[in-house]
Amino acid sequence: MINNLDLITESKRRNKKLLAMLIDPDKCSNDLALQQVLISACSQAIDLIFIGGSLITNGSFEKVIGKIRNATNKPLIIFPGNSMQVSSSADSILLLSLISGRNPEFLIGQQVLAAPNIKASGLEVIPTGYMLIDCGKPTAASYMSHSQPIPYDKHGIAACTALAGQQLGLKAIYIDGGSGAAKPVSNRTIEAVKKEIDIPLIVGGGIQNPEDLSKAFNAGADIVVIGTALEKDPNFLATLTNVNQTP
(Lines of atoms letter the chains of each structure in order from A and count residues from 1; the text may use other names and numbers.)
(Lines give C-alpha, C1' and ligand atoms only; values in the text may rest on other atoms or scores of the structure.)
Protein backbone atom coordinates (compact mmCIF):
# COMPACT_ATOMS: atom_id res chain seq x y z
CA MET A 1 0.00 0.00 0.00
CA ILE A 2 1.20 3.53 -0.79
CA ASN A 3 2.40 5.44 2.27
CA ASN A 4 1.45 8.96 1.32
CA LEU A 5 2.56 10.51 4.60
CA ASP A 6 6.09 9.28 3.91
CA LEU A 7 5.86 10.63 0.35
CA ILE A 8 4.70 14.04 1.60
CA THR A 9 7.27 14.17 4.40
CA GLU A 10 10.12 13.17 2.11
CA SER A 11 9.06 15.76 -0.48
CA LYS A 12 9.09 18.39 2.26
CA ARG A 13 12.59 17.30 3.34
CA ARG A 14 13.80 17.68 -0.25
CA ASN A 15 11.96 21.01 -0.67
CA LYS A 16 9.93 19.54 -3.52
CA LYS A 17 6.61 21.35 -3.70
CA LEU A 18 3.51 19.26 -4.41
CA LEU A 19 0.34 20.27 -6.24
CA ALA A 20 -2.93 18.67 -5.19
CA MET A 21 -6.22 18.67 -7.06
CA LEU A 22 -9.40 18.73 -4.96
CA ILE A 23 -12.38 16.93 -6.49
CA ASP A 24 -15.88 17.48 -5.13
CA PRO A 25 -18.04 14.52 -6.23
CA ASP A 26 -21.16 16.70 -6.04
CA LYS A 27 -19.75 18.71 -8.94
CA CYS A 28 -19.16 15.62 -11.10
CA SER A 29 -22.82 14.71 -11.47
CA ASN A 30 -22.69 14.18 -15.23
CA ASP A 31 -20.34 12.30 -17.53
CA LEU A 32 -18.96 15.46 -19.17
CA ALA A 33 -17.98 17.00 -15.84
CA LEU A 34 -16.43 13.72 -14.73
CA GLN A 35 -14.51 13.40 -18.00
CA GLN A 36 -13.02 16.88 -17.52
CA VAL A 37 -12.04 15.96 -13.96
CA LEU A 38 -10.31 12.79 -15.15
CA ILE A 39 -8.34 14.70 -17.78
CA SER A 40 -7.13 17.10 -15.11
CA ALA A 41 -6.35 14.24 -12.70
CA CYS A 42 -4.04 12.65 -15.27
CA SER A 43 -2.13 15.89 -15.88
CA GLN A 44 1.61 15.79 -15.18
CA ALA A 45 1.20 18.94 -13.09
CA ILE A 46 -0.85 17.08 -10.46
CA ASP A 47 1.02 15.18 -7.74
CA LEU A 48 -1.84 14.27 -5.38
CA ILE A 49 -5.60 13.92 -5.76
CA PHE A 50 -7.86 14.91 -2.85
CA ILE A 51 -11.51 13.90 -3.00
CA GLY A 52 -14.36 15.01 -0.76
CA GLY A 53 -16.87 17.74 -0.10
CA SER A 54 -19.04 19.35 2.54
CA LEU A 55 -22.22 17.60 1.41
CA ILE A 56 -22.02 14.71 -1.12
CA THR A 57 -25.72 14.78 -1.95
CA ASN A 58 -25.94 12.68 -5.11
CA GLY A 59 -24.42 9.35 -4.08
CA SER A 60 -21.45 9.78 -6.44
CA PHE A 61 -18.63 9.43 -3.90
CA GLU A 62 -17.78 5.78 -4.67
CA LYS A 63 -18.46 6.22 -8.38
CA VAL A 64 -16.07 9.13 -8.74
CA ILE A 65 -13.34 7.45 -6.68
CA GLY A 66 -13.67 4.31 -8.81
CA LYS A 67 -13.40 6.26 -12.06
CA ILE A 68 -10.34 8.13 -10.87
CA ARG A 69 -8.71 4.93 -9.59
CA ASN A 70 -9.16 3.36 -13.04
CA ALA A 71 -7.77 6.44 -14.82
CA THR A 72 -4.60 7.10 -12.82
CA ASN A 73 -2.29 5.58 -10.23
CA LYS A 74 -1.60 8.92 -8.57
CA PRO A 75 -2.09 9.04 -4.80
CA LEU A 76 -5.80 9.31 -4.01
CA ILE A 77 -6.48 10.87 -0.62
CA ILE A 78 -9.91 11.38 0.94
CA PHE A 79 -10.52 14.91 2.24
CA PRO A 80 -13.66 14.13 4.26
CA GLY A 81 -16.47 16.54 4.99
CA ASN A 82 -18.19 14.12 7.36
CA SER A 83 -17.92 10.65 8.90
CA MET A 84 -19.56 8.92 5.93
CA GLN A 85 -16.84 9.79 3.44
CA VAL A 86 -14.73 6.65 3.75
CA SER A 87 -13.80 4.30 0.90
CA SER A 88 -11.30 1.48 0.61
CA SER A 89 -10.88 2.42 -3.08
CA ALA A 90 -8.70 5.37 -2.02
CA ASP A 91 -5.15 5.13 -0.65
CA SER A 92 -5.31 7.41 2.37
CA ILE A 93 -7.57 9.67 4.38
CA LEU A 94 -6.80 13.02 5.95
CA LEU A 95 -8.27 12.50 9.41
CA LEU A 96 -9.19 16.13 9.97
CA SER A 97 -9.57 17.81 13.32
CA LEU A 98 -10.95 21.34 12.96
CA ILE A 99 -8.52 22.97 15.37
CA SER A 100 -9.41 26.53 14.32
CA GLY A 101 -12.93 26.11 15.71
CA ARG A 102 -14.46 25.17 19.04
CA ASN A 103 -17.19 22.84 17.81
CA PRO A 104 -16.50 19.42 19.43
CA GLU A 105 -18.39 17.69 16.63
CA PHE A 106 -15.56 18.46 14.22
CA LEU A 107 -12.74 18.32 16.75
CA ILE A 108 -13.51 14.70 17.72
CA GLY A 109 -17.20 13.82 17.26
CA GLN A 110 -17.21 12.93 13.55
CA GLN A 111 -13.88 11.17 13.97
CA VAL A 112 -15.36 8.84 16.62
CA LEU A 113 -18.22 7.94 14.26
CA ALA A 114 -15.83 7.28 11.38
CA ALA A 115 -13.20 5.34 13.34
CA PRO A 116 -14.62 1.78 12.89
CA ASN A 117 -15.16 2.28 9.15
CA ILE A 118 -11.70 3.76 8.68
CA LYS A 119 -10.13 0.82 10.50
CA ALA A 120 -12.10 -1.68 8.42
CA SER A 121 -11.21 0.13 5.16
CA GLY A 122 -7.46 -0.37 5.57
CA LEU A 123 -6.85 3.25 4.55
CA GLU A 124 -3.63 4.95 5.60
CA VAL A 125 -4.61 7.55 8.19
CA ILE A 126 -2.92 10.97 8.07
CA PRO A 127 -3.92 12.90 11.25
CA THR A 128 -4.29 16.50 10.10
CA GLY A 129 -5.03 19.76 11.86
CA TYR A 130 -7.57 21.67 9.74
CA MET A 131 -7.70 25.45 10.06
CA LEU A 132 -10.26 27.67 8.38
CA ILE A 133 -9.16 31.23 7.58
CA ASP A 134 -11.63 34.02 6.78
CA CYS A 135 -10.82 34.81 3.14
CA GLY A 136 -13.53 37.26 2.25
CA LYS A 137 -16.84 35.42 2.29
CA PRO A 138 -18.66 32.58 4.09
CA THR A 139 -17.87 29.12 2.69
CA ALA A 140 -19.56 25.73 2.86
CA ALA A 141 -16.91 24.49 5.28
CA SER A 142 -17.54 27.23 7.84
CA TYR A 143 -21.32 26.96 7.46
CA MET A 144 -21.47 23.18 7.77
CA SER A 145 -19.02 23.07 10.69
CA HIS A 146 -20.78 25.84 12.66
CA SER A 147 -17.39 27.35 13.38
CA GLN A 148 -15.89 30.80 13.07
CA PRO A 149 -12.79 31.04 10.85
CA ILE A 150 -9.61 32.65 12.10
CA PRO A 151 -9.64 36.32 10.97
CA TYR A 152 -7.66 36.97 7.80
CA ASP A 153 -5.07 39.23 9.44
CA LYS A 154 -4.62 37.37 12.75
CA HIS A 155 -1.39 35.65 11.74
CA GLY A 156 -0.27 35.03 15.31
CA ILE A 157 -3.46 33.17 16.18
CA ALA A 158 -3.05 30.99 13.10
CA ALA A 159 0.60 30.25 13.95
CA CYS A 160 -0.13 29.32 17.58
CA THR A 161 -3.07 27.16 16.54
CA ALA A 162 -0.90 25.24 14.07
CA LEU A 163 1.86 24.85 16.67
CA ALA A 164 -0.64 23.45 19.17
CA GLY A 165 -1.78 20.97 16.53
CA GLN A 166 1.78 19.78 16.02
CA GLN A 167 2.34 19.51 19.77
CA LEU A 168 -0.82 17.38 20.02
CA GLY A 169 0.79 14.91 17.62
CA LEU A 170 -0.92 15.79 14.34
CA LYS A 171 1.16 14.89 11.27
CA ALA A 172 0.19 17.75 8.94
CA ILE A 173 -1.49 21.16 9.06
CA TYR A 174 -4.02 22.23 6.43
CA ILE A 175 -4.90 25.93 6.32
CA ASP A 176 -7.83 26.69 4.07
CA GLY A 177 -9.86 29.62 2.88
CA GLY A 178 -12.62 27.19 1.91
CA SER A 179 -14.08 26.25 -1.46
CA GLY A 180 -14.73 29.32 -3.58
CA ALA A 181 -12.87 31.68 -1.23
CA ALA A 182 -12.79 35.27 -2.47
CA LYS A 183 -9.01 35.46 -2.04
CA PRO A 184 -6.19 33.11 -1.02
CA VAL A 185 -4.88 32.72 2.51
CA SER A 186 -2.47 35.61 3.06
CA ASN A 187 1.24 35.09 2.54
CA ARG A 188 1.89 36.47 6.02
CA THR A 189 -0.32 33.80 7.56
CA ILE A 190 1.43 31.05 5.58
CA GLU A 191 4.83 32.43 6.60
CA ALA A 192 3.83 32.70 10.26
CA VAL A 193 2.51 29.13 10.38
CA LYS A 194 5.53 27.76 8.49
CA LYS A 195 7.90 29.40 10.97
CA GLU A 196 6.29 27.62 13.91
CA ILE A 197 5.86 24.05 12.64
CA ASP A 198 8.09 21.28 11.38
CA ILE A 199 5.35 19.07 9.89
CA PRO A 200 4.06 19.42 6.29
CA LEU A 201 1.94 22.48 5.56
CA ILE A 202 -1.00 22.21 3.14
CA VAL A 203 -2.65 25.39 1.83
CA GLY A 204 -5.91 25.66 -0.12
CA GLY A 205 -8.74 27.99 -1.02
CA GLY A 206 -8.85 30.96 -3.38
CA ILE A 207 -5.95 29.93 -5.66
CA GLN A 208 -7.09 31.46 -8.95
CA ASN A 209 -3.97 31.83 -11.10
CA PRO A 210 -0.28 30.83 -11.37
CA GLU A 211 0.77 33.94 -9.41
CA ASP A 212 -1.38 32.89 -6.42
CA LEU A 213 0.15 29.42 -6.59
CA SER A 214 3.73 30.71 -6.71
CA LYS A 215 3.10 33.07 -3.80
CA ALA A 216 1.72 30.28 -1.64
CA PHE A 217 4.70 28.04 -2.39
CA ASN A 218 7.20 30.85 -1.82
CA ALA A 219 5.54 31.74 1.50
CA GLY A 220 6.13 28.20 2.76
CA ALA A 221 3.36 25.87 1.61
CA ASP A 222 4.60 22.31 1.04
CA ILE A 223 1.38 21.36 -0.77
CA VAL A 224 -1.04 23.71 -2.51
CA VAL A 225 -4.56 22.53 -3.27
CA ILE A 226 -6.59 23.83 -6.23
CA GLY A 227 -10.24 23.06 -6.79
CA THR A 228 -12.61 25.85 -7.85
CA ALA A 229 -10.16 27.21 -10.44
CA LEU A 230 -10.19 23.83 -12.19
CA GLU A 231 -13.97 23.61 -12.00
CA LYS A 232 -14.23 26.98 -13.76
CA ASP A 233 -11.50 26.31 -16.34
CA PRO A 234 -10.40 22.74 -17.17
CA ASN A 235 -7.40 24.25 -19.03
CA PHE A 236 -6.13 25.93 -15.86
CA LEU A 237 -3.36 23.36 -15.41
CA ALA A 238 -1.86 24.25 -18.78
CA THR A 239 -0.85 27.62 -17.31
CA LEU A 240 1.09 26.07 -14.44
CA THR A 241 4.12 24.69 -16.27
CA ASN A 242 7.00 24.28 -13.80
CA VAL A 243 5.31 26.46 -11.15
CA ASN A 244 5.45 23.64 -8.60
CA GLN A 245 8.97 22.45 -9.39
CA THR A 246 11.84 22.92 -6.99
CA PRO A 247 14.33 25.55 -8.30
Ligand code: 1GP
Second form
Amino acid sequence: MINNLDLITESKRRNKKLLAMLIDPDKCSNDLALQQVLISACSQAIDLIFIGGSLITNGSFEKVIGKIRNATNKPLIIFPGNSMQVSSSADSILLLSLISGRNPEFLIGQQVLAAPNIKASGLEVIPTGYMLIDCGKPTAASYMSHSQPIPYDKHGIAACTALAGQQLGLKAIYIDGGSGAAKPVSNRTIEAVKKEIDIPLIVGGGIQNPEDLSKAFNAGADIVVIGTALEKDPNFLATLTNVNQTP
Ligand code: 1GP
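Right, the form predicted on its own is done, so what does the form predicted together with the named molecule look like?
Full complex below, order starting with the chain above.
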Protein backbone atom coordinates (compact mmCIF):
# COMPACT_ATOMS: atom_id res chain seq x y z
CA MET A 1 0.00 0.00 0.00
CA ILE A 2 1.56 3.28 -1.13
CA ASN A 3 1.82 5.90 1.58
CA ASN A 4 3.58 9.00 0.34
CA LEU A 5 2.02 11.08 3.11
CA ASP A 6 3.88 8.90 5.63
CA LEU A 7 7.08 9.34 3.62
CA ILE A 8 6.63 13.12 3.61
CA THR A 9 5.70 13.28 7.29
CA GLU A 10 8.59 11.05 8.31
CA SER A 11 11.03 13.14 6.22
CA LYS A 12 9.74 16.25 7.96
CA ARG A 13 10.23 14.60 11.36
CA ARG A 14 13.84 13.80 10.44
CA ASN A 15 14.31 17.31 8.96
CA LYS A 16 15.11 15.75 5.61
CA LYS A 17 14.14 18.33 3.02
CA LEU A 18 12.51 17.07 -0.17
CA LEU A 19 12.73 18.46 -3.67
CA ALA A 20 9.74 17.98 -5.96
CA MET A 21 9.85 18.42 -9.70
CA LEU A 22 6.61 19.71 -11.23
CA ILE A 23 5.84 18.31 -14.65
CA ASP A 24 3.19 20.10 -16.68
CA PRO A 25 2.01 17.64 -19.38
CA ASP A 26 1.15 20.57 -21.62
CA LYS A 27 4.84 21.45 -21.81
CA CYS A 28 5.81 17.94 -22.95
CA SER A 29 4.18 18.18 -26.35
CA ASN A 30 7.13 16.92 -28.37
CA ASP A 31 9.36 13.90 -27.82
CA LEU A 32 12.46 15.98 -27.15
CA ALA A 33 10.78 17.98 -24.39
CA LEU A 34 9.41 14.78 -22.88
CA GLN A 35 12.84 13.14 -23.03
CA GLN A 36 14.41 16.08 -21.18
CA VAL A 37 11.71 15.90 -18.54
CA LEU A 38 12.29 12.19 -18.01
CA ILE A 39 16.04 12.70 -17.64
CA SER A 40 15.47 15.38 -14.99
CA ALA A 41 12.85 13.26 -13.23
CA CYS A 42 15.39 10.44 -12.86
CA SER A 43 18.03 12.74 -11.39
CA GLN A 44 19.19 11.91 -7.88
CA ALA A 45 18.34 15.43 -6.78
CA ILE A 46 14.62 14.83 -7.29
CA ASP A 47 12.74 13.15 -4.44
CA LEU A 48 9.14 13.52 -5.59
CA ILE A 49 7.47 14.06 -8.93
CA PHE A 50 4.37 16.24 -9.10
CA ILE A 51 2.31 16.21 -12.27
CA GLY A 52 -0.51 18.50 -13.31
CA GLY A 53 -1.34 21.84 -14.84
CA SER A 54 -3.87 24.63 -14.73
CA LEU A 55 -4.91 23.87 -18.30
CA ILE A 56 -4.05 20.79 -20.34
CA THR A 57 -4.71 21.40 -24.01
CA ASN A 58 -2.94 18.54 -25.73
CA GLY A 59 -4.58 15.50 -24.12
CA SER A 60 -1.22 14.17 -22.95
CA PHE A 61 -1.95 13.75 -19.23
CA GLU A 62 -2.21 9.93 -19.28
CA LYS A 63 0.59 9.50 -21.79
CA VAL A 64 3.05 11.61 -19.80
CA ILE A 65 2.18 9.87 -16.52
CA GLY A 66 2.70 6.50 -18.20
CA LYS A 67 6.12 7.54 -19.53
CA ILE A 68 7.22 8.81 -16.13
CA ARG A 69 5.99 5.63 -14.46
CA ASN A 70 8.05 3.56 -16.88
CA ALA A 71 11.13 5.71 -16.34
CA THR A 72 11.23 5.83 -12.53
CA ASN A 73 9.76 4.40 -9.34
CA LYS A 74 9.93 7.73 -7.53
CA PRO A 75 6.74 8.88 -5.80
CA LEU A 76 4.45 10.19 -8.53
CA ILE A 77 1.89 12.59 -7.12
CA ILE A 78 -0.86 14.33 -9.06
CA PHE A 79 -1.07 18.08 -8.42
CA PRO A 80 -4.39 18.60 -10.18
CA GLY A 81 -5.46 21.79 -11.89
CA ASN A 82 -9.05 20.56 -12.00
CA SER A 83 -11.30 17.55 -11.42
CA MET A 84 -10.33 15.88 -14.70
CA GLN A 85 -6.73 15.26 -13.67
CA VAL A 86 -7.08 11.83 -12.07
CA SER A 87 -5.12 8.76 -13.15
CA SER A 88 -4.59 5.38 -11.55
CA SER A 89 -1.11 5.29 -13.10
CA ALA A 90 0.11 7.74 -10.45
CA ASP A 91 0.60 6.88 -6.76
CA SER A 92 -1.12 9.70 -4.95
CA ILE A 93 -3.09 12.87 -5.47
CA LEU A 94 -2.87 16.15 -3.59
CA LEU A 95 -6.57 16.75 -2.98
CA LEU A 96 -6.33 20.52 -3.08
CA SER A 97 -8.74 22.90 -1.47
CA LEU A 98 -7.93 26.48 -2.47
CA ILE A 99 -8.21 27.92 1.03
CA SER A 100 -6.63 31.28 0.14
CA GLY A 101 -9.56 32.01 -2.17
CA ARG A 102 -13.27 32.39 -1.66
CA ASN A 103 -14.39 30.63 -4.81
CA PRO A 104 -16.52 27.66 -3.71
CA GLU A 105 -15.80 25.88 -6.97
CA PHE A 106 -12.17 25.37 -5.94
CA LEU A 107 -12.88 25.03 -2.22
CA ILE A 108 -15.25 22.06 -2.69
CA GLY A 109 -16.93 22.02 -6.13
CA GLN A 110 -14.16 20.39 -8.17
CA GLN A 111 -13.51 17.93 -5.34
CA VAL A 112 -17.13 16.72 -5.47
CA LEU A 113 -16.84 16.19 -9.22
CA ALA A 114 -13.58 14.28 -8.84
CA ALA A 115 -14.57 12.19 -5.78
CA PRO A 116 -15.95 9.09 -7.56
CA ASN A 117 -13.06 8.95 -10.01
CA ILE A 118 -10.51 9.35 -7.23
CA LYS A 119 -12.18 6.54 -5.27
CA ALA A 120 -12.21 4.26 -8.30
CA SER A 121 -8.59 5.07 -9.13
CA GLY A 122 -7.25 3.72 -5.85
CA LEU A 123 -4.93 6.74 -5.56
CA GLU A 124 -3.67 7.67 -2.13
CA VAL A 125 -5.41 10.93 -1.21
CA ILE A 126 -3.36 13.66 0.48
CA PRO A 127 -5.80 16.38 1.63
CA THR A 128 -3.91 19.64 1.07
CA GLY A 129 -4.66 23.28 1.82
CA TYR A 130 -3.58 25.18 -1.26
CA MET A 131 -2.74 28.85 -0.87
CA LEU A 132 -1.89 31.23 -3.67
CA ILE A 133 0.34 34.17 -2.79
CA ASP A 134 0.63 37.23 -5.03
CA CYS A 135 4.25 37.04 -6.18
CA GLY A 136 4.39 39.89 -8.64
CA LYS A 137 2.19 38.92 -11.54
CA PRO A 138 -1.06 37.12 -12.32
CA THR A 139 -0.49 33.40 -12.93
CA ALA A 140 -2.44 30.68 -14.69
CA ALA A 141 -3.47 29.33 -11.28
CA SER A 142 -4.96 32.62 -10.06
CA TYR A 143 -6.64 33.28 -13.41
CA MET A 144 -8.09 29.80 -13.89
CA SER A 145 -9.29 29.53 -10.29
CA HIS A 146 -11.02 32.93 -10.29
CA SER A 147 -9.48 33.61 -6.94
CA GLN A 148 -7.56 36.45 -5.41
CA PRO A 149 -4.13 35.49 -4.06
CA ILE A 150 -3.05 36.55 -0.58
CA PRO A 151 -1.03 39.80 -0.85
CA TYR A 152 2.74 39.24 -0.89
CA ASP A 153 3.46 40.95 2.44
CA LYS A 154 0.41 39.85 4.43
CA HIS A 155 2.19 37.17 6.44
CA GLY A 156 -0.44 37.19 9.15
CA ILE A 157 -3.24 36.36 6.71
CA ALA A 158 -1.14 33.56 5.23
CA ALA A 159 -0.35 32.16 8.69
CA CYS A 160 -3.98 32.24 9.87
CA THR A 161 -5.17 30.68 6.61
CA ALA A 162 -2.71 27.81 6.96
CA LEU A 163 -3.63 27.33 10.62
CA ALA A 164 -7.33 27.17 9.72
CA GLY A 165 -6.48 24.55 7.10
CA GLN A 166 -4.70 22.45 9.69
CA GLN A 167 -7.57 22.89 12.16
CA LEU A 168 -9.96 21.67 9.47
CA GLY A 169 -7.96 18.45 9.28
CA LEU A 170 -5.93 18.99 6.11
CA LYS A 171 -2.71 16.97 6.09
CA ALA A 172 -0.37 19.40 4.29
CA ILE A 173 -0.22 23.05 3.30
CA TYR A 174 1.06 24.19 -0.10
CA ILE A 175 1.92 27.88 -0.45
CA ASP A 176 2.44 28.78 -4.07
CA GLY A 177 3.31 31.90 -6.02
CA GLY A 178 1.99 30.09 -9.09
CA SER A 179 3.97 28.69 -11.98
CA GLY A 180 6.41 31.20 -13.44
CA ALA A 181 5.88 33.67 -10.60
CA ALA A 182 8.03 36.80 -10.87
CA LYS A 183 9.60 36.08 -7.48
CA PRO A 184 9.33 33.32 -4.87
CA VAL A 185 7.07 33.46 -1.82
CA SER A 186 8.86 35.61 0.77
CA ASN A 187 10.88 34.08 3.58
CA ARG A 188 8.74 35.98 6.08
CA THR A 189 5.59 34.33 4.75
CA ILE A 190 7.18 30.88 4.84
CA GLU A 191 8.42 31.49 8.40
CA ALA A 192 5.06 32.84 9.57
CA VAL A 193 3.17 29.86 8.14
CA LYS A 194 5.73 27.38 9.47
CA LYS A 195 5.39 28.81 12.97
CA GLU A 196 1.65 28.12 13.02
CA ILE A 197 1.46 24.59 11.64
CA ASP A 198 2.78 21.14 12.44
CA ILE A 199 1.78 19.47 9.19
CA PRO A 200 4.21 19.36 6.22
CA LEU A 201 4.74 22.64 4.38
CA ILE A 202 5.14 22.63 0.60
CA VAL A 203 6.44 25.78 -1.11
CA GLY A 204 6.61 26.55 -4.82
CA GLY A 205 6.43 29.18 -7.51
CA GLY A 206 9.23 31.31 -8.95
CA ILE A 207 12.17 29.31 -7.56
CA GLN A 208 14.82 30.16 -10.14
CA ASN A 209 18.20 29.34 -8.67
CA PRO A 210 19.95 27.43 -5.86
CA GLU A 211 19.81 30.50 -3.60
CA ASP A 212 16.02 30.69 -3.85
CA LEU A 213 15.81 26.99 -3.06
CA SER A 214 18.13 27.25 -0.12
CA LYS A 215 16.23 30.24 1.31
CA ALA A 216 12.90 28.43 1.05
CA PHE A 217 14.27 25.38 2.86
CA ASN A 218 15.92 27.51 5.54
CA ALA A 219 12.73 29.51 6.09
CA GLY A 220 10.87 26.30 6.85
CA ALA A 221 9.70 24.58 3.67
CA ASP A 222 9.65 20.81 4.05
CA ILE A 223 9.17 20.32 0.31
CA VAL A 224 10.12 22.79 -2.42
CA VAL A 225 8.56 22.47 -5.86
CA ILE A 226 10.36 23.54 -9.03
CA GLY A 227 8.79 23.54 -12.47
CA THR A 228 9.62 26.43 -14.78
CA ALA A 229 13.34 26.64 -13.98
CA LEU A 230 13.71 22.97 -14.94
CA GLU A 231 11.74 23.46 -18.14
CA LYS A 232 13.98 26.36 -19.11
CA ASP A 233 17.28 24.76 -18.19
CA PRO A 234 17.59 20.99 -17.80
CA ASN A 235 21.10 21.55 -16.38
CA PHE A 236 19.59 23.41 -13.44
CA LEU A 237 19.74 20.28 -11.29
CA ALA A 238 23.50 20.04 -11.69
CA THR A 239 23.83 23.36 -9.86
CA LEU A 240 21.95 22.06 -6.82
CA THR A 241 24.47 19.60 -5.46
CA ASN A 242 25.12 21.51 -2.25
CA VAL A 243 21.68 22.87 -1.61
CA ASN A 244 19.37 20.12 -0.61
CA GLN A 245 18.44 18.11 1.29
CA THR A 246 19.66 17.17 4.76
CA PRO A 247 20.95 20.21 6.60
C1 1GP B 1 3.62 25.97 -9.54
O2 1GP B 1 4.76 25.69 -7.48
C3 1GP B 1 4.74 25.31 -8.81
O4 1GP B 1 2.38 25.62 -9.04
C5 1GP B 1 6.07 25.51 -9.50
O6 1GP B 1 6.27 26.85 -9.87
O7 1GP B 1 6.92 26.66 -12.27
O8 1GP B 1 7.46 28.72 -10.96
O9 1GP B 1 8.67 26.59 -10.52
P10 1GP B 1 7.40 27.21 -10.97
